[in-house]
Every structure is written in C-alpha cells, then in structure tokens.
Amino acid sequence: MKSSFTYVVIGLGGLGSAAAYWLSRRAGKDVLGIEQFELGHVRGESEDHSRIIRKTYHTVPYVRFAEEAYRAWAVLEEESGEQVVVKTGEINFWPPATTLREDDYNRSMAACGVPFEILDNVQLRRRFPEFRFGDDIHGVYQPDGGLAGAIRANAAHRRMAQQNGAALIDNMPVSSIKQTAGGYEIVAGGRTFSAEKLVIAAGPWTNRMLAHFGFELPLRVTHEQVTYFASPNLGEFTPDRFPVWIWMILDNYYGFPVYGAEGVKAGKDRFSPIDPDKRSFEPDVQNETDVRRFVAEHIPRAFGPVLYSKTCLLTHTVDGDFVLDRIPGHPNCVCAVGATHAFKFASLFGRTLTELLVYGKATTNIHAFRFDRPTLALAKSDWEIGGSARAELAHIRPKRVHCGDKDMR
C-alpha cells in the first residue's frame, strides 16, 4: 500500500467511516482511513443494531440538520443498495414534571414545516395500545422518526469507501501527528503516512489526537447500556407495528422495535464517567433493573427475559452540542465530536467534513458546532457533578447550557 494520500481519516467508527465514504466519492484512492482497533469493534460508541433517527429537536438549526441527514442517508442507500434507515414513527412521552422544554421542540418543528401531532392520554391509548401510562401523560408523534441500523450503516460506509478505492486499515493506533510543509505526517502502527488534509473522528479518544495539535476540548466519556428483552410477543413489536419512543426527561428511558436481534430494545441514561481505555463490558445491574421495571410497568407485552444487555461509550461536550469544524490554525484538518447524539447524523457528518476539506465551507449551517464557541472555552473545572445541575441537564453538564440528546437513543 502506498504511504502518501490527499486525505487521511483517523478513526473509523460511525463518523469516521462516513467521512471515508464521502471523501472516497470524490478522491477514491487518495483516501486512507486508519482505525486503532479492528474494523467494527465494540469498544466505542456506534456498533449496535439500532440508533434512533428523528426530526424532534429543540432548535431550528438542529431540525434543519436532521432533515438534511435523511437526505445524506438516502445517498448511501441508493449507492450501496442497502436500507439503513427504517421509518417507524416516533412517539415522545411528556410527563408533567420534566427537565426539558416541550415548547422548544414543537416550535422548532413547526418553524421547519415538520408534521407532528400532540396526543392526549385518550388518543395515546387508542393509537399506541402497547403503552401503559397514567392520565397525566401526553405525547407528540412525528411520522418520520425511526431507526438507523448502526452496524449495517457503518459497514455500508466502509464497504462503499473501499469500493470507491479508499484504503482502510485497522489495528493501527496513531502515535504521532506532525505538521509538515505539505500537510501532515502520521505514524500509526509503526508505519508513517503523509496527508495533505486530515479528519479527526476519534470519539472517546479525541483529546488524545488533539494533543498532537496542542489542543484539548472539555470532553467527558461515559459508560452507557441498553437491554434487549426476549418478549413472548415479538410479532407485536416489529418496525411496521411499533414506533421508536422516548420518555422526555433526564435521566430518560427510550426504546426500539425488534431489529437486528430477537428482542425489544430499551435503555436508560446512566451518565457514568469512565476512562475509555479502562472500561468494563459488564452490564450495570441497577441500570438493567431500572429498565426491566420500566418496561414491565409501561410496555408489559414487550417484557420478557433479558436476552442481553450491551454497554457503550458516549463522548459528551460541555454544552451538549457537536464539534464539526476545522481545528484552529489548521485549515486542512477538521475534527468531529458527536456529543452523544450524532449517529442519526453520521452520513451528514461525513458529507460535511468532506465539504469543509474540499470546498472550504459546508452547505449546511454548522455555526453552532464551531471549535471556538464560548462554551468550549470552559475549563474542565467548570463541569459540575451532582447536585442541582442534574435537575436541569445531567450531572456531567454545566447548569447554564441546554440539554442535548444521546446517541444510543
């Protein structure tokens, strides 16, 4: 394999695989993707059967970005011949006491012309009889919501990148990145490569890569999990019969129809900080117990023996927003951080990173995701753990910023 490339992508998880694909559509054999572990490994953030995709967001830019994400996924589906987005409809359940602002979501969707319905408890029972909630719960239904098949989508991105001529190498941890007169020199797995332009999509290991540029972002990595239930009524929970759903409160519950595994999937936010190199793959017993109790009470026909629980890492920014921008002082190096809720946007991330490197600007509005925004200037000491911060956002986020979403849902 040659050692000199126009574009090098570091990290081949959900976002990096997408970047390799979109770059390969333009540059073919001039694209190299480097992964520190094996391709498709489960040590990171995006290797599970499903992630929620939706247009229910709290700001107009996010709703617009979500709409564009559907279009980016459609390109991959057309070129790969494989369906990776399955529309099931999405129902958000709003309890009377919540840490989120429903009006922000509804106003943003309305401003963008996204259709949705507000359902009272009587309408919920009629439309979605699988759920059991009290009379004080109402819901918002959006028909375009559904799931993105993460494992399938990642594999399709990588397969198509290679089909376009890109080289993807795994088990090659990066030990050095140096700027040169013509770009960058990367040492990975004992080999040296050169690149004119560079993508950093390293997920939980982002700051390890940014250290080579003298930067560090206020990031925190947490250990999350989901549980699959071997319901005796699986036929009632197929994607054509059962929507994705979210309990709209932190720490929230969320779930999926049967897809990829013979079980109904549900999860609950944990926000347990962890060193990504020292993580455990053992499920958290209390979290699994909480999810079992929620499903048994509120989706009783989905309940059954635990098929398995699966752990995952998530990378949080201090303000809950993405990083999708050039590294300051390095116009030919872009960085992407998913901020826990990016997988639904993964193919759009790949397209946008490609636009930044090839054309110098993105076709979508990414101003809120810039590297130099004020909230990313916060020192790590500004992160609050526990106490009242949890009531507004989560116990790992500062009180003065909004709530984002999480990738596993």
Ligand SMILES: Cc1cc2nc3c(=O)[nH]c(=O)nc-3n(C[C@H](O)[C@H](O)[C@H](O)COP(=O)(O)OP(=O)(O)OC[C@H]3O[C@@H](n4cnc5c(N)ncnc54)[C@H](O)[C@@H]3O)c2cc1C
Contents of the next structure:
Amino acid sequence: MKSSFTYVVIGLGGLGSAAAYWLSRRAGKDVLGIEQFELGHVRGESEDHSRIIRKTYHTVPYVRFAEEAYRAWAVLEEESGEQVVVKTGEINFWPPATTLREDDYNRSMAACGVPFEILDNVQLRRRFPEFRFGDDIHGVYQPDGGLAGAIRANAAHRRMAQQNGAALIDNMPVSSIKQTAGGYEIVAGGRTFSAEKLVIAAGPWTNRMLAHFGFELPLRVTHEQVTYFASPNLGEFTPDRFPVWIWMILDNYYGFPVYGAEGVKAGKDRFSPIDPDKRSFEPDVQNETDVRRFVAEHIPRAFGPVLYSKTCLLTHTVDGDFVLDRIPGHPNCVCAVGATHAFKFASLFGRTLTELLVYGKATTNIHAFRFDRPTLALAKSDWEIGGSARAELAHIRPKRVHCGDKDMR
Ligand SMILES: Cc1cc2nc3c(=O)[nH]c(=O)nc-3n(C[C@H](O)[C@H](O)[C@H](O)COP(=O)(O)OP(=O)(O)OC[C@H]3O[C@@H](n4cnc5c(N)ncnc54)[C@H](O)[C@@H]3O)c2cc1C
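Here we have the form predicted on its own; I need the corresponding form predicted together with this ligand.
All chains and molecules follow, beginning with the one already shown.
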C-alpha cells in the first residue's frame, strides 16, 4: 500500500466513514481512512441499528441543516443502491415539566416551511393509541422524522469509499501527527503516512488527536445505553406502523420501531462520565430498570422481556453544538465533534468536511459550529471547576439550558 495521500481521515466511526466516502467521490485513491479498532466496532458512538433523524430542531439553522442532511443521505442511497433513512414520522411528547422551549422548535420549523401538527391530548390519544400518557401531555407530529440505519449507513459509506478507490485500514491507532512542509506526517500502528490534508473524526478520543496540535476542547464523554424489548406484538411496531418518539425533557426517553433487530428499542440518557479507554460493556441496571418501567407504563403493547441492553459512548460539548470546522492555524486540517446528536447529520458532516478541505468553505451554515466560538473558550474554565466527574457533569445541565434549551437526540 502506498504511504502518501492527499487526504487522510482519522477515525472511521459514523462521521469519519462519511468523510471518507465524500472525499473519495472527488479524490478516489488519494484518500486514506485510518481506524484504531476493527471497522464496525462497537467501542465508539455510532454502531447501533438506528438513530433518530428529525427536522424538529430549536433554531432555523439547525432545521435547515437537518433538511440538508436528508439530501446528503439521498446521494449515498442513490449511489449505493441501499436505503439508509426510513421515514416513520416522529412524535414528540411535551410534558408540562419540561425545560425545553417548544415554541423555539415550532417557530423554527414554521420559518423553514417544515410541516408539523400540534396535537392536543385528545388528538394525541386518537392518533397514537399505542401510547399511554397523562391528561397534561400534548404532542407535535412531524412526518419526515424517522430513523437513520446507523450500522447499515456506516457500512455503505465505507463500502462506497472503497469502491471509489479509497484505502481504509483498521486496527491501526494513530499515535502521532506532525506538521510538515507539505502537510502532515501521521504515524499509525507503526507505519508512517503523509497527507496534504487531514480530517479528525475521532469521537470520544478527539482531544487525544487535538493534543498533537496543542489544542484541547472542553469535551465530556459519557457512558450510555439502549435497550431492546421482545414485544409479544412486534407486528404493531414495524416502521410503517410505529413512529420514532421522544419525551421532550432533558435526560429524555426516546424510542424506535423494530428495525434491524429482533425487538423494539428504547433508551434514556445516562450522562455517566467515563474514560473511553476504561469503560465496561456491562449495562447499567438502574437505567435498564427505568427504561423497562417507562415502556411498560407508556407503550404497554411494546413491552416484553429485555432482549439486551447495549452500551455506547457519547461526546458532549458544553453548549450542545457540534464542532465542524478547520483547526485554528491549520487551514488543511478539519475536525468534527458530534455533540450527542450528530448521527442524523453524518453524511452531511462528510460532505461539509470535504467542502472545507477542497473548496475552503462550506455550502451550509456552520457558523454555530466554529472551533473557536466563545462558549467553548469560556466553558473550558467552567468545566474544570468541581470535584468528582459527576459533579462536573451536573454543571453541564444548567449550562445547556442556559445555552438555548436544546434536546439531545
Ligand atoms: C445511545 C446513543 C443514542 C444516540 N442517539 C442519536 C440519535 O437518535 N440521533 C442522532 O443524530 N445522534 C444520536 N447519537 C449521537 C451519534 O451517534 C453521535 O453523535 C455520532 O455517532 C458520533 O460519531 P463519531 O464518528 O464522532 O464517533 P465514533 O463513532 O465514536 O467514531 C470515532 C472513531 O474514531 C476512532 N479513533 C479514535 N481515535 C483514533 C486513533 N487514534 N486512531 C484511529 N482511529 C481513532 C474510534 O475508534 C472511532 O471508531 C446517539 C449516541 C448514543 C451513544
């Protein structure tokens, strides 16, 4: 294999696989993707059957970005011949106790011409009889919401990148990055590669890579999990009959129809801080119990024995917004951080990273995702306050609310 490439992508999870694909459409065999574990491994953030894709966002730029995300996925689907986005419709339940601001969501969708319906309690019961909820709940339905088939999409991105001539290598952890006259020298698994331009898409390990540039972002990595249920009524929960759903509270519950697995999937955020290299794969009993109770109470016909709970990592930024930008002082090196809700945008991230490297600017509005935005600079000192990691994490929540009341799915 050659050792000199125009583009090198570090990390082949959801975002890096997309970057390898979009770069390969332009540069084919001049693209190298490097992954520290095996391709498709489950130690990062991106490898489960489904992730929610939705246009229900709290600002106009996010709604527009989400609309563009569907277009990016459509290119992958067209070229790979494989469907990766399944529109099931999305129902968001709005409990009165939420700190999220529903008006922000509805106004932003309205401004972008995204259709949605506000359903009062009676309409909600009539339209979604699978759910049980109190008299104080209402809902917002958006028909384009659904799921992105994550495992399938990642594999399609990588397969198409390889088909376009890109080289993807795995079990090769990048241990050093040095700037050279012509770009970068990268050492991975004992081999040395050179690149003119670089993508860093290292998810929970981002700061390890940024250290080679003298940077550290205020990121936190947490341990999460989802649970699959063997419903006795699975036929009622297929994607054509059952929508993706979100309970619109911070630390929320959310769920999916049957897709790719033998059961219905639901989850609840844990936000349990963790070192990505010292994690366990043991499910958290309390979280699984909470999700079991929630499904039994609110979606009783979906409830059944737990098939399994699957753990994964999640990378947070302090303001909940992505990082999708060049590294300051390095016009030929771009970095992507998913900030807990990026899978739906994965292909668009890949396209945007490619635009930044090839044309020097993005065709979408990524202003909020700047590497050097003030919230990240200010947050750095805030996040360093506190004793235990949990206490530090508790600090995130008011900050998130302060920074725009956004949900995290
Ligand atoms: C439980 C859960 C539910 C979620 N739900 C949703 C949802 O419904 N909708 C949504 O849009 N998003 C959701 N997300 C978030 C979304 O999955 C992530 O934002 C996204 O997958 C992040 O992808 P990534 O490529 O940044 O990270 P990863 O997939 O972790 O990829 C990073 C890769 O970089 C590799 N790497 C790191 N360091 C090195 C190195 N030194 N050398 C080589 N390779 C390296 C890693 O091994 C890894 O493969 C959810 C996440 C979780 C955990």
